[in-house]
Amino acid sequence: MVIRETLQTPVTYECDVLVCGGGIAGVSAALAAARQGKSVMLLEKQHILGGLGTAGLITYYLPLCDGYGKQVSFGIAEELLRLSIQMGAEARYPANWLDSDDPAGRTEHDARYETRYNPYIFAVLMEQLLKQESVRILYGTYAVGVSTKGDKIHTVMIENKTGRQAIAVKSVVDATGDCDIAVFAGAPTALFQQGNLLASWYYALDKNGYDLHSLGYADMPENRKTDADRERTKHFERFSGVDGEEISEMMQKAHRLMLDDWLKKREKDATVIPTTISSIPQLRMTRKLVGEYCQDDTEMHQEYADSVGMVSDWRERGPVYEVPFGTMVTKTVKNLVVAGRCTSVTDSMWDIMRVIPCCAVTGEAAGVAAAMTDDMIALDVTALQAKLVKNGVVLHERDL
């Protein structure tokens, strides 16, 4: 059965740059765009910023360095790392990076420029930072559709406690993590074919103090698996992350997994008390853009004329990747730019690009680009690069 609806949706807002999604990529994009002097709105369906890095309790700010003493990610990526531990680190305080100017202390395997932070303090500090830059935040708000004129998004439809409304936009940053805006606008996308394994991270107090308990993990790409890996996980349930009923079932199973783990720990230590569980599904990879360029993890140390920054491989020392702007845009929808875990990459590269520093690097580039133009394909990339360099971003590995 189909219900045919005729809607009259009031256009209640307008802005130069609309950022959809308040994770690390969205926060970075909103900051970058606002600092270019544009009016910026940020939509977030939860009531907390930070996405998986806060509401999802994956509180690891993974490396900004190559593992051999060279920092590769700069700009807002570094600004947010410092912000995350402004009130103190939970673990992995990067003393060799923050408290010393001696590069000799940064070459050891365990001296990477990374940290662990408190999710809630970080979320509030990001909110305060956005407010300082006059970014308008709408919490509890879903983007539910778009209207287009030609090959550009004209308005984005939203729903929240007020009801259904629309926002007139000049440019849009899709930082939803699932490429939702791209799908609404008819841009080409692709699903993560492996699917996501069940995870249920939670915080608990016990006789040793307050700590994070990591149940489940992100599955590794096929090209990194051994036969033993495939055998071990072949019967595991997997979740696409783009189906409402499936996600609801996933969350219920995650809650049960946490409960069972706590009860098991309680048998050995009666003082164990869970304090916080993830309030969002711990999905790492769901849907990505099929953009003007698709990057693979074999392209390490390769220079791109349209590089907008660099990232490292959080899983191992050595690899450095320049990020091509072509992975963030599509000629199908010219005033749309994506950021975060849904850029145009192969599945093997996806596992690298989904983490916090990469989200911040692409977010900053997306925000500056969206502030500059409503036609990403016609954008003068050298002008974009000049603005990023002015912001402290290093574009090419040869410049380190």
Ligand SMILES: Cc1cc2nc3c(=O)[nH]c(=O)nc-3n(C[C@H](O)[C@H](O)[C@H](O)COP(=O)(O)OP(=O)(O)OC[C@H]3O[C@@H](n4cnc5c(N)ncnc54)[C@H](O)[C@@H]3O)c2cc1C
The other form holds:
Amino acid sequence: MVIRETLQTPVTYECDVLVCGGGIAGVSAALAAARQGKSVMLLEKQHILGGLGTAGLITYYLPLCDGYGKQVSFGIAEELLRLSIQMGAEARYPANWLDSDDPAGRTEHDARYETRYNPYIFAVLMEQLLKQESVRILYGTYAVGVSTKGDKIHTVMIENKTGRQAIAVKSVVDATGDCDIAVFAGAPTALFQQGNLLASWYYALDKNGYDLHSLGYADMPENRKTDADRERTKHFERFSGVDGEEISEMMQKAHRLMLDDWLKKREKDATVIPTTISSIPQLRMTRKLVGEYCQDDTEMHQEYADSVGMVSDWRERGPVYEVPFGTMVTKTVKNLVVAGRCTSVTDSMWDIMRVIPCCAVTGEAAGVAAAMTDDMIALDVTALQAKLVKNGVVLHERDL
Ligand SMILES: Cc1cc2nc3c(=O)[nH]c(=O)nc-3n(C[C@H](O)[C@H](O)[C@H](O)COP(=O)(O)OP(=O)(O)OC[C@H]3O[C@@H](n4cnc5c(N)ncnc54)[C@H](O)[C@@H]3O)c2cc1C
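Okay, that's the form predicted alone, but what's the structure of the form predicted in complex with the named molecule?
Now the complete complex, all chains and molecules, led by this one.
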């Protein structure tokens, strides 16, 4: 059965740049766009900034460096790492990078420029930073659709406590993690072929203090699996992350997994007690853009004329990737730019690009681009690169 609705949706807001999603990518994009002097709104369906990196309790800020002592990610990616531990690190304080100029200490295996932060302090500090830059944040607000004129988004439909409204936009950053806006606007997208395994990271307190329990099996892309990995996971349930009912089921299973884990731990230590569980689904890879360029993990150390920054491979020392702007845009929707864990990459590259520093790198580039134009395909990428370089971003590996 289908119900035909006739909607009269009031256009309540307008802005130059609308950032949909307030995870690390969305925060970076909003910050970058606001610093270009544009009016910026950020929508977030939760009531806290940071997405998986805060509400999702994923509090490991993975490396900004290549593992051999060279920093590769700069700009807002570094600014947010420093902000995350401005009031103290939860673990892995990167002293070799922040308190010492001696490069010798930065080459050890365990001396990467990474850290662990407190999710709530980081979320509130990000909120203060965005407010300082006059970003208008709308919490509890879901982007639920768009209207288009030609090949551009004209308004984004939202729903929150007030009801259904619309925002008139010049350009849009899709930082939803799932390419929601791209789908609403009819841009090509693709799903993660493997699907996600169940994760249930939670915080608990025991006699030794407060700590993160990284519960669940960390899967890897097909090309890195051994036969033993395939055998071990072949009966595991997998989740696409783009179906409302499936996500609800997954959350209930994640809650049960946490409870069972805690009950088991309590048998050994009566003082252990859970303090926080994730309020959003812990999904690594769901839906991505099929953009103008699709980057693969074999393209390490390759130079791109449209590079907007660099990232390393969190899983091993050595590989460095320049990030092509073409992975963030599509000619089907010209005023849309995608950032974070849903850019246009192969499934094997996705495992690299989905992590926090990479989301900040694409977020910053998306924010500057969205502030510059409502036509990403016609954008003068050299001018975008000049602005990023002015912000401290290093574009090419040869410049390190
Ligand atoms: C189990 C697990 C372990 C991980 N481990 C690490 C790790 O150790 N280190 C690391 O760096 N990374 C890790 N990651 C990956 C990393 O945490 C995320 O990929 C990254 O934080 C994603 O940032 P993002 O901003 O792209 O997306 P998200 O954090 O998903 O943010 C998207 C935001 O958009 C909001 N949103 C979504 N749809 C809408 C909509 N329609 N309207 C309004 N708002 C919307 C969401 O509420 C969310 O806040 C892990 C991920 C998982 C699941």
